[in-house]
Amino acid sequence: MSQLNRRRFLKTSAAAASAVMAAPAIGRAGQSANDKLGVAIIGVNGRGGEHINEFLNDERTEIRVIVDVDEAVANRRCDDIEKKQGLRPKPVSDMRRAFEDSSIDLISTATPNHWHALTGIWAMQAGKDAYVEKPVCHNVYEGTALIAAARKYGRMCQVGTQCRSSKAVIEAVAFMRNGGIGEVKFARGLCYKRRKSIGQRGDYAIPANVNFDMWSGPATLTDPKCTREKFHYDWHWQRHYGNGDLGNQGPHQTDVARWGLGIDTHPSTILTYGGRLGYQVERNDPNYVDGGDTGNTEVSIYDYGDKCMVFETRGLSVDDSDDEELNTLFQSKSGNKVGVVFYGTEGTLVQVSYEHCLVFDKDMKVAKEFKGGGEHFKNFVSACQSRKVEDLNADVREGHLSAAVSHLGNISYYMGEENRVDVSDISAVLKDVKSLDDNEVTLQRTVKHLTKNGVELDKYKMSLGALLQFDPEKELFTNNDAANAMLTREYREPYVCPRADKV
């Protein structure tokens, strides 16, 4: 059975699986239906703090285990939680101890990206429901394996793409689907978000309290052990662990774009161009080598047949923008612009934040707006109680398809990373790339952005990625065997993420 056919089978069989899942997790440990659901939170140094707050504010749950490879962080979080809920959670460094704990009904994880999929799979194999941060996986095959695990073990698996629970976005998508801006076939995702250099590449010490072997988990151990000054968070910009901003911020916007366009599959053609540019200019050192190896400036083009998506990543300064159209749509000239623009035959709809969407008529006047947030974690807990996959606002399958957009775009970039070319060469290739965007206009807008940030493109050239053809059914590239190797990764025992047919 092909990968996508398997996913379709798994999706359509979800309702039938609900009957199998009718015996709720509450009760596994002899608890009554009135007891609180026991929660283990895994990875609590950064985003995990918000996970803690969400479960503390849900009277149906109780945080019983905190998992973090940094012992000092785990104990600090446990101390804080005890003050708020009375019970002090148990701090552990190995997540497997939480999975073995019969008092735990569900887990949530905000580990680095390279741990996301295996954490969710291990948890579900142990009979726990799982909330997994975006991107739900570090590579494409991990996403398919997560779906298979959720269905096989009858578990709820929610992805941290919280726009799926946003009142504003839900209503905006419904408005658009009902013809509010006419026919819509093209969407542009934006991550115009300043990201400074993570520092000179080098061999930096691992924090004393961190178990680096456990932190590395599925990733092979690196030598030097740490190539970034700031150990926590800046792993996002190293592909061994993270996925750059295309895979960090991107899954929020690609998910909204896919949802709004009604796309329920992978793209068939992908091309990315860009680079990690501008930091030499900022440091006034042409030989400066930043510690990151993901693109900070990228344009990714995705063809879905009759529909199209373009995602633009900009990590240099985005202040004082002179892009009149985007300034109007986002109602701001300076600062970050993170959202999605849908282009319809009768108007334009833009998601300007997680809780705000605007509709513009053909004259670029605001015609309607949608506001309001949502309760994404509470939606997950409710589904854990109902045992109905269809109650999840962001089921793992949706998270997989949206994360894959980022992974496929990054693969195109990585395959052409050393193919540094003149702008005219990119322009020539774009003429033959199928897209519903004006490829040349988007390219020149990108060039203008880089030039404004002092990047001399004849000196620091952009990379032109590989034009990739993808089979959505088989989840394989049809024109590049080397790219297929990047659909998964090299794992190390015992932290091996299984393939979908082996979960």
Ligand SMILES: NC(=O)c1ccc[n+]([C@@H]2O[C@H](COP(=O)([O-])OP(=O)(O)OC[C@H]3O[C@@H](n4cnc5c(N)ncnc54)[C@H](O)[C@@H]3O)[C@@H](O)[C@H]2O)c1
The other form holds:
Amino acid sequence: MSQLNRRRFLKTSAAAASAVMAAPAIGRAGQSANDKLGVAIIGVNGRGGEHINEFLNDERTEIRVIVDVDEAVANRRCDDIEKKQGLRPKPVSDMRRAFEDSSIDLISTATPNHWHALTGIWAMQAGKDAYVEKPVCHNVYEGTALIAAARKYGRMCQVGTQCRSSKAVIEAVAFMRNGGIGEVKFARGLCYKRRKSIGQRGDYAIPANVNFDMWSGPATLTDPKCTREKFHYDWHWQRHYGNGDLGNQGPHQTDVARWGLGIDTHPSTILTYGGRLGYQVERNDPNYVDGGDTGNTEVSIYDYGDKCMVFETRGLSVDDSDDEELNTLFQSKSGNKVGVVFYGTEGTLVQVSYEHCLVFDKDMKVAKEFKGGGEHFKNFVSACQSRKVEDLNADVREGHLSAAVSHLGNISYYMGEENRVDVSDISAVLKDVKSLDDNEVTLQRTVKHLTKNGVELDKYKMSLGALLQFDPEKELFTNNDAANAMLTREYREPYVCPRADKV
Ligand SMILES: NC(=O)c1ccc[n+]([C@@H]2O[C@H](COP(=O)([O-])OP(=O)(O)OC[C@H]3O[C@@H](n4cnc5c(N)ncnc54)[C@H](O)[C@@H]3O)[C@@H](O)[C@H]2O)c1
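Since the structure above is the form predicted on its own, I would like to see how the form predicted together with this ligand looks, so please show that one next.
Complete assembly follows, chain above in first position.
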């Protein structure tokens, strides 16, 4: 057994033992006679469609309930499923109906982020196993509570970071952990992915079929109700519900970076700089106010003591890249680059996509490559059958640590977003920020990117976030009380996500 797996095994063996006691409910009353595991899928507009396909393609499962607070979305999906599966699932709008249903053994959820943890906790309290999309929580304390619920109720909780089941990434990480590129202490996660403005901030109608109270759930009910033009999906860029791209695409890469570096804890120092920039330039209107309030351009620096991670988010046009080093590493001149670069003493390893990794020697020549995807949902179902937490490729604890990277980076940004400064001020502060990156080089690359997109940085300044010190054991900032308040949120009854000791 590898060291990593051994550690995971020891950590989870107690929980696994209790999970065996609470073996799956195959064959209990209410379940159809076919002995398949009954599935409820929650939130099925976008990503939920993939969840449906995955369970339709697993002969061990049957989709029995579809939950969506948008009645039209739920019915459309049920119609499709009926054609493929024969059995039409029951459409419901309140997920608690699925949790009460004794024909349901496991749930998967692809709701907006602010619902993830509470959905998982309610499901596991009701004795269901749970596949929860990334980021597994909307804030740090929700992640801790979700882990506590999985352990207390002996349930399987898999996180939707599917790279964990990808052959290419599994083999690349093993290669690196066995010294394939020498000593590796630093990784750079990239999300260079165009995100256009979501339109003017305004007062938009809620679609007629949507139960907005249930959609809002653990978040406060806003007034105006919807400030974005498009109701579904674009909540990603409103912090009340989403976590920006650092917390959207980010958790896939922060997870691979943490996994590859062998980091099993939170960072101790965090700093983010950046902004939501460029949309006024694109609209040729200095007074344009976009509906989003998460950063579209960010650099987050995380210090883990002897290791370091940097995550770069770029949402403006990345069409033509003239970054020769990154072009070589990704073997692509396209500016769209989503992946992780690991810098070793003997070479460099790049996760180019979910199913492809490249190894470069010291002369930047390709020395090796890893290819192949995986079956993340099937891995979840297998663990639901084996009742062994260590069989899960992405147990909730991994998801929590990786989501927290995004949350901590965002908190630094939010704490400093009114601190608009000149590039030289950021440069001066970065000199004292502990990092294994060349902080100044990364800053200048970011400046170049913004300038290329027409952002005049003396007019539209970047924000310098708070330099935060974090105690990974206590999960508390040690130098900023206001930041501590952002580790959780104010909930409204009955959508209260309990603290870990109250699950
Ligand atoms: N793993 C991946 O590669 C991947 C890819 C895309 C999205 N995602 C994740 O999937 C999630 C959903 O993203 P999306 O783009 O599909 O969003 P979306 O807004 O298009 O869909 C969300 C759906 O959830 C429904 N919903 C909201 N609250 C609900 C509730 N309380 N109960 C039941 N349904 C509810 C909405 O009505 C909507 O139909 C996000 O968390 C995202 O991060 C993961």
